[in-house]
Every structure is written in structure tokens, then in C-alpha cells.
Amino acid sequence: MQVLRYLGKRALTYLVMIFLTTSAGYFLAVSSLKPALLEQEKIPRPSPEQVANSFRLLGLDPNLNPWERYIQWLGGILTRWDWGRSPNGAYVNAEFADRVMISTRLFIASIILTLIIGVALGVYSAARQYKFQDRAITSYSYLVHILPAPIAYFLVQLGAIGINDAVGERLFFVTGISTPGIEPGWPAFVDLVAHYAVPTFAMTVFGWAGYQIAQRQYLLDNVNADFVRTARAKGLTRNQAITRHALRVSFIPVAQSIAFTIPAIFTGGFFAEAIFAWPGVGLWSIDAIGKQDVNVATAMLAYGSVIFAIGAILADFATTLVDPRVRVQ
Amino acid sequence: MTNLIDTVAEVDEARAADVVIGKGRIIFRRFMRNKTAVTGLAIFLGLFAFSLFGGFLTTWDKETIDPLNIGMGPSPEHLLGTSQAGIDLLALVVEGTRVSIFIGLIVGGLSVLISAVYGCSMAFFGGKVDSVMLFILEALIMMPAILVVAVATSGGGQSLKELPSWLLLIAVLLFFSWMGTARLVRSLAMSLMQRDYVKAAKYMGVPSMRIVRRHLVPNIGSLLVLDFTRGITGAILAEVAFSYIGIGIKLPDVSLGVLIGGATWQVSSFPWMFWVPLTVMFLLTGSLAMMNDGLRDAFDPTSTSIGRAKTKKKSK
């Protein structure tokens, strides 16, 4: 019960934060993005009055000052949960749901795989500190650190194309979600796997490094702690002592770091969606910013903040579950 | 009489043998002991020199188009080949490396400074000031930096348009790079304030500024130095990643990210355009990563790394 009250309090704090970051983001976007300038490039070129008129109907009146537009926009959200419209007339709310679904489908598998593989390899390499396996695994993780995500994904893409060429037929799709017009059942499933394989592989292989290094470090810090030495003195083998006593404690900081990697996955997602051409949240926001779309950019900022807050609260919750020493007051 | 002088000289010699070595020299020696770190430093300095003086290796500059060699591979005339537009790649890479190193050094250096000041003041003042500053910090961590970068660099607003894109990118990267370290510095400084030697110094009436200089800075120092190199790496990687997908640095400004990104879609027909800047980026970030470990050891006052003792052979 106390845990719930504590989590509720945290959620309230995060709500205030989300409100502040989103408002700041709105002001930044509204003062730097000018969709009216793009309209000038249309043929036939509309008159400034026509542009202003059509934007006013969309609730994007360029003649109002930022504060007035902010009040109008905030009013729409608070009274009707309406996040506004794009310069081309589309509703943000309607498109948002589709895009989030696509992104979630793309990331969920690799998020889970990354976490499991990273923590497992971290434990494995810590248990074999300075042996060959440890050196190989850990230096791979450090190598990944100096490789920017989009370039790593691109190299995986090149590799997949290479495999396709070598086999002589198209095993993997390197871009897109699915082939249009495929018949349901078994062929649709094969098609799905062929589209999923490359992005999921790329994001997993280049994603676990952070978890692996953190888990290895924390476990090694704990292996020499008094309670582990006591366990060994009782007659447990080194591996038993690690799995029964050191592992649980060393997982706590890793659980906390998950919260801070969630926004990183989100930003990594921008690159993944851009490289693999999945029209998810990330690609949408980059496109929208190119089209000077204030409302979509702000909605994405809010979405990012919400994802972060959920991650942080989950991390708190996980800590209270794992750590016997944490008592919430 | 002569005997007496001899004893004095002997005592002096003995003292000279275990003389206190200056802090700077200890750090330098510990760093030089780590072969990987020294190699990293050498590569980094080499690239730095290349970015400053590499222009002398070629007679072409980054604006001149060579109409006779458009999209040609490496040749004696163009050592690294030319771009799809006929511009000498060596000149482009020199310029790109300079921009990348410049961004890295400025963002890395300033963000360490900001995080040290911010984190230390949180730990010093505590209470209300601490919680307000922590709130601001967490709110900043929350914002997805990439969106802000995109909005700031692609906005149509007049005031921002006039700034060159690299300056804008530096500002935004700086704004979003210091929070993690600031949190670390805060927690470290808080625990240091509780240490016995800091308390003892306080009760002895040592002025606050001297406590900070003598006890806090050396203990946080290794973290800050490490974070400096890490910040450089982070900024270089962020620039490459952002420019690669088209936000960040934009033409006509050149950087490693712009070069790599521009060459991606023709990697099979113009492979040198892709692999040369990528190799340079690898050398740059790789050399910094190699230096990290050596730097941490060198600056850590509790370091247990020990070297060979230099013993003078007795002449007698």
C-alpha cells in the first residue's frame, strides 16, 4: 500500500515535469518552425492572406503571438484532448495511434532481447573475469560504444544485402514493414519474420553493450563483499555464491539504469526507423519537423517525456521489489 | 672537517632519493606507463595535426571542382579520390576532421565544467536549492534531445537561420550533455563532504575554498577528466549520428557525419567516399577510448597502480 502511495507521488512529480518540458518545447517549436514559409513554395503561389486564412482554420494562426497560440493549443488539449492539426489538415490524434503501434512492434522484441542478453553476458563475463571469454565479450561492448547507431545499422543492412546476394534470393528485407498484397497464414508469417529479422538483429546486437558492462562492473564490485565471502565460507562454490547472493544485489543499479536507457532506445529508434524505413513515431517526427509542423513536434516531445517517466517509475518499482534494504516511507 | 662535510652530503643524497615527486609528474608518469593510453594519445595528436596541417598534402581545396576527375577513385593527383561533384576528398576529410574535433573539444570541455559547477553547488547548498536544481536537471534529462536538435537546426525562424549550423549544433549538444555527470558529481561531492578528513579540515578552520581545492577537486578530478574524454567521444558520435540522418550539420558546412551520410547511398559505386571518413571517425573515437583507462588510473588519488621503482645505482 505504501509502495502505491509512493509511486503515486512520484507520478505526480513526473506529471508536473512533463507539463513543463512540453510547454517549453511548444514555445521553442512555435517560435522556430514557420510552416507559412513552406506554403510560399507552392505553385500557384498562394497570397499571404490565403495562407493565413487556411492556417487560422487549422488552429495554426501565424499572426497570433506565441503566448496566444499556446493558450489556444493548451485549451484544446485540456477541454477536448485534441492535440491540434498538421499544416496539411491531418489530425495529430488520429495519426499518433498508428505510428505508436508501428514503433512498439519494431522495438518491443529488441528491448526485451537486449536486456536479457546484456545482463546474462554481464554475469557470465564477471564470473570469468580476465579469462578469454570475458575479454572478448567486454572488448566487443567497448567497440560498440565508439560506433554511432545509424552507421552500425547501416553496416548490418549492408551485411544482409550481402547475404541475399550470396544466396541468390531475397531472404531478408532490409527496409519496410511488410510486402503489400501477401496472402494471410504461413506466407504472411514468413514475410513478417523476413522483415523483422534485420532491424531486430541490428538493434539487439548493438544494444546490449551498455547492460553488459554495467552488470559486469556491479557484480564484480559485489563479489568481494562480506556477505558473499561469508557465503563462500559456509561452503558454497563460487558460482553458487554469485547466483544466490551477489546477483540480486548487483541487479539493483542495472534495474535503475533501465529508466535512463529507455529514452536512449527512443532516440536509437529514430535512427532505426530512418535507416530501415519503418514509418513509426521517430520517422514521423523527423518528417514533421522538416514540414515545420509545430503540433506534431510538440506531441512527440510529450510522448518522449511520458515514456521516460514510465521507465523511471518502473525502475523505482523494480528496485523496491529486488532490494531487500529499500523500505519506502 | 672533511668527514663532517661528507656526512652532510650523504644525508642530502639520501633525502634526494625519496624526495616528494610533484603531482603533475606522478600523473604524467602513471599515464605514460599505460601503453594503450599512450598509443591512443599519439593517434589523437596525429589526427589533430592532420586536421590542422593536412591541407598542405593536397593542392586542392574543398570548394574547387576538378571537372576532369568527377567521382574518381584514389589517384596520384587526388590522393583519396574525388567526390561525386569532383571535389578532392582529402581536402574534405581534413575540413571534416577539424570540425568534428572542434565540436568534440568544445562540447566535452564545457559540459564537464557546467556539470562540475552545477553538481558541486547542489551538494554544497543542499536543502531547497538542491531539490529545485535536481528538479530542473531531471526535467532536462526527460526531453528527447534529438527532437530539440531537429527543431533548432531546421527551424525557419530568422534569428536562428543566421547562425552557422555547427554553432547551433554545439549549443544544443552542450545543453543536453551535462546532466548525467552533474548527478554523479552531486552524489560524489555529498559523500566526500561527510568524510573525516573534510570534517577535520573544517574544524581546524581551513577556509572553504581551500577545502574544495585540496580535498574535493582531486577526488572528483579523475571522474571529470574521464568525463572530458567521454564527452568528446559522445559529442563526435552525436554529431555523426545527427548529421547522418540529415539533422545537425548541413551543407555547405562539412563534417565527418555529413561526409559519411552523403556517401551512404552510393557505397557500392563510390566506396572510398564512405570508408575513408568512417575510418577517420573510428581512429578518432577509438583513440579517445584507448586513453580513457590510462587517464582514470593517472588521476585517481586512490590508484593502486604501481610501477617499477627507479633506483639509482650507488656510485660508491
The other form holds:
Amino acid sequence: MQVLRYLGKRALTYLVMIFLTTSAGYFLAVSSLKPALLEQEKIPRPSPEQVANSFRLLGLDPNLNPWERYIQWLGGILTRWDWGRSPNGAYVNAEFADRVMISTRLFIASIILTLIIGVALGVYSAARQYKFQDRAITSYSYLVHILPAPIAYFLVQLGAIGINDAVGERLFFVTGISTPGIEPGWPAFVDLVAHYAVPTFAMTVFGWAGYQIAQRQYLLDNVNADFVRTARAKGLTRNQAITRHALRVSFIPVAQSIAFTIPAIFTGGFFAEAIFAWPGVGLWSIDAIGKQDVNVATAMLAYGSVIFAIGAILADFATTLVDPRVRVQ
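Let's compare: the form predicted in complex with its partner chain is above, so bring in the form predicted alone.
Here we give the lone chain, stripped of any partners or molecules.
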């Protein structure tokens, strides 16, 4: 019960922050993005009156000031959960639901695998400091840590194409989310895995490097601490002392960094969506800015804020589990 109250208070705090961030973002978007100007550049060129009337019907009246548009937009959200419409007439709610499902399918496995593999390899390499395994794993992590995400994903894409050429058939798809006209059932499942494998592999093998480096360094900082030496003096082996005592303490800063890693993975996923042609929220956000779409840009800001808040709450909760000095008050 105490934990639920704690999480409730944290959620309320982040809810206020999300509201303030989203509101500020809307004012910035409505002041800087001018879709009506793009509409007037079409051929045949519409008159300003035609553009204004078309946008007024979509709830994007350019003749209203930013405050009036904000009240209109906020009222739609609070009363109908309606995030508005795009300049092309599409409803933001419907498009957002489809895009989020695609991005979630793309990212969820890589997020879990990145955390587990990165921390596990960090512990493994720290326990074998300066041995061949440690040097090989850490060198790889530093290499991929500085490699730009688009280049890394492109290399994986080339590798998948090479495997397909070597076996003489298409085992992996390097673009798209599914094959049109595929039969439902087992063929559809196999097709899904074939499309899912390459981007998930790319984001995982190039994503756990930061966790491995951080976990290794934090663990080595605690290996020679007084409480670890005391544990070894009581009869524990080095690996037992690391596993039972040093690991728990060294994981605290890693757990706290989860709040910043989850949004970062989604941000890095924008490149994955573009390279592997998955039409998720990343490509939608970039496309919205190019089309001067105020409502979509604001919805994506709110979505990013919610993702950050969820990560922050998970980090707070994880800290209370691994740090005996922290108690939920």
C-alpha cells in the first residue's frame, strides 16, 4: 500500500510536468509552424480565403491567436480526448494509435534485450578484469558506442542481404513490416519474424554497449570497497562477494539511468524506422514537422513526455528495490 501511494504521488508530479511541457510545446508549435503557407503554394494555388475556410473546418483556423487555438485544442482533449486533425484532414487519434503499435512492436524486444545483455556483460567483464574476455567485450562496446546509429543499422542491413545471397533465398527482410497478401496463421507468423529479426538485432547489438561500459565501471569501483573486503574476510569467494554485495550497490546508478535510456532508445529508433522502413512514430514526427503539422508535433511531444515519465517512475521503483538505504516514505 505504501508503494502504491509513493507511485501515485510520483505519477501526479509527472502528470503536472507533462501538462506544462505539452502546453508550452503547443504554443511554440502554433507560433512557428504555418501549414497555411504551405497550402498556398499548391498548384493550382488556392486563395487565402479558401485556405482559411478549409483550415477552420479542421480546427486549425489561422486567423485565431495562439491562446484561442490553445483553448479550442485543450477543450477537445479534455471533453472528447480529441487531439485534433492534420492539415490533410486525418485524425491524429487514429493515426497515432496505428503508429504507436508499430513502434512498440519494433522497440519493446530491443529495450528488454539491451538492458539484460548490457548489464550481464558488464558484470561478466568486471569479474574478469583485464582478461581476454574483458578486453574483447569492452573494446567492442567502445567501438559501437561511438559508431553513428545510421551507419550501424546500415551495416546490419548489408549483412542480412549478404546472408540472403549466400543461401540463395530470402531468409530476412531488411525493409517493411510485413509481406502484402500473406496468408494468415503460420505463414504470417514466419513472415513477421523475418521482418522483425533484422531491426531488433541491429538495435540490440548496438544498444547494449553503454550499459556494459557503465555496469563494468560501477562494479569495479565497488570491488575493493570495505564492505566487499569484509565479506571476503568472512569466507566468501571473490565472485560470491561481487554477486551478493558489490553487484547490488553498483546497479543503483544503472537503475537510475533507465529513465533516460528508454526515451533515448525511442529517439535512436527514428533512424531504425527510416532505414528499415517501419512507419512508426519516429517517421511520423519528422514528417509532421516537414508538413508544419501543429497537432501531430504536439501529440508526439506529449508522447515523449509520457515515455520519459514512465521510465523515471520505473527507475525510482527499481532504486527502492536495489538500494537498502532508500525507503519509500
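The term rigid core refers to the maximal set of C-alpha atoms that superpose within 1.5 Å between the two forms. Given the structure is predicted, the values throughout are model-derived calculations rather than measurements. Numbering follows the first chain given and starts at 1.
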### Query
What is the C-alpha shift for Lys9 between the two forms, rigid core superposed, to one decimal in Å?
2.4
